[in-house]
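Take a look at this one chain, the form predicted on its own, written out in structure tokens.
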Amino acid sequence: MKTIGTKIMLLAVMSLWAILPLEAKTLIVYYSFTNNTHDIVTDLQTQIEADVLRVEPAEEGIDYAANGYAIGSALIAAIRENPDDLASYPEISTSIDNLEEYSTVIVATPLWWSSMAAPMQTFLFIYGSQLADKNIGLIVSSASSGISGVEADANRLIPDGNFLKPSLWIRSSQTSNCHSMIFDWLDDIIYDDLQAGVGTVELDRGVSVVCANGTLQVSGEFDALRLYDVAGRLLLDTDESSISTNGLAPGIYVAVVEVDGRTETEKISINN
């Protein structure tokens, strides 16, 4: 028979798995218009098991390269002048409704004047609160101009995001032969590491777990470390500090840590 201890603690756990994601997924996110941008996106999807979500104008058949790009280099104008109204955005067709079920998003742009493209900047006012605490990749596409502004777009628009460094920077000319750029940018951000492997649980005071590597190894003076699996279901109850996952199967679990009769509750990856 449960005792109401463990009753609460399984509800607790529950609630968790409520509002957490049950698998570490990416979503890339863009928008091109020359189709740089496509052929990069079309590489990274070749190198990591992400979704796709391409930005598009509500306006069909606009052709930003007019008068010299006149059209965009007002858009642009445009957003720098109140970009804190939403009228100052171009509008977009593009929505998702999905945001809470992806930890990592890469954001895939190309860079007009100096600046994020004006359709992108769009979604990500819309949706750049939705993506606070999540980690945020930005790959830039530009014909020879640095970087830095588009950098600081992305700040301003996910104001809370996770940022993963260095972006990555693939210049028009490079585009065709972006495949091992993309593979060595993945290796920089230790991309493998943010999909699953790597999980901690701190507290206040002091006590924290690491899983890497087959073990969870836990730091600190502490109680009791129970693990649990998305269905609820109590699988280590111990005072030990380190401990094999060798038996388990890869995935997400609820790591409870227990500390002077206080506990702390959070997800764990494991992938052994």
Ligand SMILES: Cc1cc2nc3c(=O)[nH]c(=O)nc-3n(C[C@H](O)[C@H](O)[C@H](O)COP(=O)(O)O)c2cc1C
Given for the second form:
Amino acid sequence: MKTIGTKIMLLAVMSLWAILPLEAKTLIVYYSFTNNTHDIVTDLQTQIEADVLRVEPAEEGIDYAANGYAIGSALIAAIRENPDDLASYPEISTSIDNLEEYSTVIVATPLWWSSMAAPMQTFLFIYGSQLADKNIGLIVSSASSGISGVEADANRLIPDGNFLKPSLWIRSSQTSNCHSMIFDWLDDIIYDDLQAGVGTVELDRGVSVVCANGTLQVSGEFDALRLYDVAGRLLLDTDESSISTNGLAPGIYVAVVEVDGRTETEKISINN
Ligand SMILES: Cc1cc2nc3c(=O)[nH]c(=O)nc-3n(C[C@H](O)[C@H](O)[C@H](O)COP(=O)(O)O)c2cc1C
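With the form predicted on its own already on screen, would you show the form predicted in complex with the named molecule?
In what comes next, the whole complex appears, and the chain from above leads the way.
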């Protein structure tokens, strides 16, 4: 069903060089009160290359666990009551101005009262919109409660994140043995492929686009594949099912596949 003529349109090599797609760079951002999450992140850093940012509350020395977790619980209650208002969130002293450099962000957080710890929520409330279309990994530390509430918070605060499934739940009692759990999780989310740029895009209607070893391979019936860089520039427009990606700089691209007049858009990472 190749209705339009073959028209591979790899733009001039010189102009491709001028294009700077995102590198596959990872940021770990975390909050930790009693350092379980800190210990998890310390281990994670032995397994992947990443920049790390620790979120710090603006007010130091607060004991969130005192009086049966009274302060921490009150902070969560305030957020739940009015989640769209920055004033509901405890102030933090942490900021970042280079989020655009990262294609993957791993959020590591304690669970408080079945929710994401309040200072981490503040960070994501402020920066969540800048995490749109990035790969988001979620690691949660809790004493015993399940993490679905924290996942819901992450989805609310990063509405357009590309969440890597599953999230990783590490109980406090497992912290000292977290190495293999993290190792297995990185395998589950196919972290190496994110970094190596082997991209797979599964689309409705049985079409998939796989990028590996310098080739973009489309399987299934489709009419057109268009590839854009992150700045929205069209690099490729084709109905071929096997396309060389030589000449494209490694990084994140946007693939648009057209089937029967309908289009689907997905991110794909390319590494030649
Ligand atoms: C304010 C507060 C509320 C908490 N609420 C829960 C809870 O509802 N369920 C649970 O299993 N653990 C709860 N915990 C325990 C933490 O999730 C757990 O100790 C976690 O490992 C702490 O991570 P951290 O050491 O990085 O701060 C709570 C801890 C605090 C400080």
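Numbering follows the first chain given and starts at 1. Since we're looking at a predicted model, the values are computed, not measured. In this text, the rigid core denotes the largest set of C-alpha atoms whose superposition between the two forms falls within 1.5 Å.
After superposition on the rigid core, displacement of the C-alpha of residue 67 between these two forms stays below 2 Å. In the core-superposed comparison between these two forms, the C-alpha atom of residue 239 has shifted by at least 2 angstroms.
With the core held fixed, residue 58 shows a CA shift below 2 Å between these two forms.
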